[in-house]
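Next comes just one chain, in structure tokens: the form predicted on its own.
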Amino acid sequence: MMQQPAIALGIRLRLLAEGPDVSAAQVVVDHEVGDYTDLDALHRITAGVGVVTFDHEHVPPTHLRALQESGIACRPGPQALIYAQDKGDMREKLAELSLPAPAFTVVDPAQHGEESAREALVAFGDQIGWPFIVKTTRGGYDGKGVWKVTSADDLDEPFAAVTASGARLLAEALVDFRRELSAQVARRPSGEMVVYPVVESRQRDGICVEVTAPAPDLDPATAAEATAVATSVAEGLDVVGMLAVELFETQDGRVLVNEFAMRPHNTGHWSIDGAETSQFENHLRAVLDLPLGSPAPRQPWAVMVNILGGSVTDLVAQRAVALAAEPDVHIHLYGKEVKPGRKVGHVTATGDDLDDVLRRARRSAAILTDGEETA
């Protein structure tokens, strides 16, 4: 998705791909298959490039520092990216910046022993109330590495997971939230920022299934607070590129930071078809220190629905059916093998009637998922 604006702007991309058939390798001609944890591979692929950026947060920071020392600009840099890599570091940094977040504690079984770490989590639950949420501080996404803990017996699985990986555990208060929001900003090295409308995201089994831009019925004061939090994170962590801050809107109208990502994010995919400048184009502009584009919506409403792997296995063949049913809905297929629940594409509908936009986006996604239509 970053390749499309790169073509228009005359930007050449070079890709380190995890495999020959991954989505990006299908469209970026200049690519090499390699392991992002292999420093030699990183030096080889970055030789002669102007800027290195990322579509995930998992490149070791020591490797990024080595690239910087060799004269390669990494954006965002390792000093910022560490907070997206480790949820425990993220929570501690948010507390340092006095930004709103759920009550939390971090335990390290490898350093202090499992028994001591268990006792700390039980004490946390007794203090803030059961149930609460436990996450691995590293790795984990789309609901993986996250557990709802209702008693001490539920801690067995989280501890087994970190024993295998060596990660720490982050415990957080279970938030009574009304809905989930996402605030996105793009930031240049010079400090220029643009702010996208705050959106509402709907999750199922820990996976984002739908995004509405802007978030319906969002109080202007709450929207302003969400935007202020996102810009504070961007400035406080010296983020360069796109930043997505996922938030809880509580029942009493507050916003609390859930997580954030320093890259183009699923909750911003609507911007490809729904904003004057997509998050992918503004990410490229930001990391190259080019003037940023307008994030303004093209129409009053945009709805993005993810296509999750279902009974339809031939998405290319089904594409014609979906386009015939909803010709004005934009379909984006990722070239991935269809597996149950896997994100294999998304659709975006825009317009001035939210109910109609929702209906069209959901119908198109349903046809591409199970060959069926929804009401």
Second form
Number of protein chains: 2
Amino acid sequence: MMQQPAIALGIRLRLLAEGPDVSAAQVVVDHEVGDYTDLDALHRITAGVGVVTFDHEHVPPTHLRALQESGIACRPGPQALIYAQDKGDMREKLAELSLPAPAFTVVDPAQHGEESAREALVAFGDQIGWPFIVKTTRGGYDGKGVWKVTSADDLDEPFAAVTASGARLLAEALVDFRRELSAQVARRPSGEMVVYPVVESRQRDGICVEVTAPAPDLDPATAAEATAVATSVAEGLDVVGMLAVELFETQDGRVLVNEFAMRPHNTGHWSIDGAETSQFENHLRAVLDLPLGSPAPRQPWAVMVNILGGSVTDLVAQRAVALAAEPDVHIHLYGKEVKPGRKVGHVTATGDDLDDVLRRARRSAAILTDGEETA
Amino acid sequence: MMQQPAIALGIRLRLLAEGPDVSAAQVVVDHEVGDYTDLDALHRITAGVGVVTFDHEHVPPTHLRALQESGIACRPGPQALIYAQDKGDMREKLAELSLPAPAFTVVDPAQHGEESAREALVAFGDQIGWPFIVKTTRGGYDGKGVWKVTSADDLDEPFAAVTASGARLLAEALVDFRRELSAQVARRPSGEMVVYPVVESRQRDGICVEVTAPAPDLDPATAAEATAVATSVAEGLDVVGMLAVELFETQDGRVLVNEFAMRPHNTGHWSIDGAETSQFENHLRAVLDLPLGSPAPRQPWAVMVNILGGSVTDLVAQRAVALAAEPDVHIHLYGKEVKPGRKVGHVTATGDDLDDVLRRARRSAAILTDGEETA
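Same protein, different form: I have the form predicted on its own, so give me the form predicted together with another copy of the chain.
Okay, now the whole complex, with that chain kicking things off.
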């Protein structure tokens, strides 16, 4: 999705693709297939480029530092990306910055032994209350690597998961939240920032299914607090590019940081069709140190619904049905093979009546997911 | 510019490019360099594709018929494209459809001899009045192949131009027009159409420099007439895809057809940032027989200004200056080498105050053309 604004702005992307058929390789002419953990491949693909950026956070920081030493600007840089790679480091950094977050503790079974780590987690539960949340500090996403533990027995599975990898475990208090919010900013190397409206995201089984921009009925003070947290994270970690901070809105109107991502993020996909400047364009503008564009909404409401792999396997054929039902819902297909629950596309509707916008976006997505016309 | 909506809709384009560095070849992965007058190249590139479409009208109709006979859908088809290829045929077809157009005559020096053709043109001038306009029926564009003749002596140059090519000459009455308008429609094979707002285009030396959408202060009856002409052309010629009909608005509020194009057209570039569905997306949807999207404007006004090659030769470097001055003007660079007067990009501003929208678009384009900050 970065390629569309890159075409308009005359930015020539060069891509290191994980495979010959991945989405980005289908649309970026100048690409090479390779492994992002292979430093030689990284040196080869970055030869002669001005700036390197990412659509995930998993490139090893040692490799990023090696690229920096060879004169390549990495944006965001490794000093920021390490906090997106490791949820334990992220929690500790947020605490250092005094940003609002759930109570947490980090244990390292590989270093201190599983028995001591278990004892620490049980003590954490006894102190802040059971049940609580346990996550692997690395590698989890879309609900994977996350457990709700109600007793010491529930810890077996998380420990089993990290025994092989040597990763740490993060324990967090279970937050009694009203809903989830996301605050996005784009930030240039100089520190210039633009702030997108705070959105509401709805999850199912830990996977984002739907986003409404802006978050309906959000108290202006809560919106300001969410935005302040996002700008503090961007400044505190010296993030360059897009930053998405996912937040819990508590029953009493506070916000607590859940996670963040230093790249265009699913909770910002609405901006392609709904904002004056999309998150993908502002990511490119930020990492190239170009003046940023307005993040203002084009319409009062935008609703983005993910297309998660369902019974429809031929999305290209089903596209005609979805467009016939809702010709003005913007369809985005990622060129991926459909697998159950996999994010294979999204749709966005915009307008001035939220109920109508929600109805249209959900109907289009339902047609593309299970062929149903659930209006 | 078709590639951006193709990416979103999951449409895999395959491109026959005129050269390895042309704009489209920079952004379409699956491309081959070849000559569109080479039938073998056309057969090779179209093997296995469902639909062929075009970004110009110059593919020989015999080749298009050969592709059709091999089972490839050509949209628009040769029965329509011939009228976009030959201005003489176009004028005769418009007359057959009783559509409003300037008085005209077509002469064929290759067939009837130059002397007889000259006599016919002089008689035309004596009848409808001097000066009048002479055009080559084929191959002219952006003001090339067009002459204003004030006396018989002025005919030397047009005749010299067609002696080699064997083309015909079209003579048209000089229209005392108030301004130029453009009416665009998208049409599916089934006949379904959507109609874009009628726009005003401003030309300099026969080249479009600026478009305002919708045309300011346009009488609703004139707008309806312009739209009716465009839909009549689309139906009368069985056009599939985008059709742009360029019209003169006369001093007394009538419209006369100047020219038309059966593809996304410069006078519709505003729609990328200014309409709910761009002309490029609706062209793709039309030729693939998908339901069409709304052509409604996103904002009350959109102004598109072409970037014509000027003293700025490094557009990529100058992009930062233009974005700093006008961060919310949408820049589109075509990846072309800058040559004097060549269309190398465009900018579009949108908003609810026309003066402000005009000022911002012109300022951004001036910075990208000559580096001037002419506010």
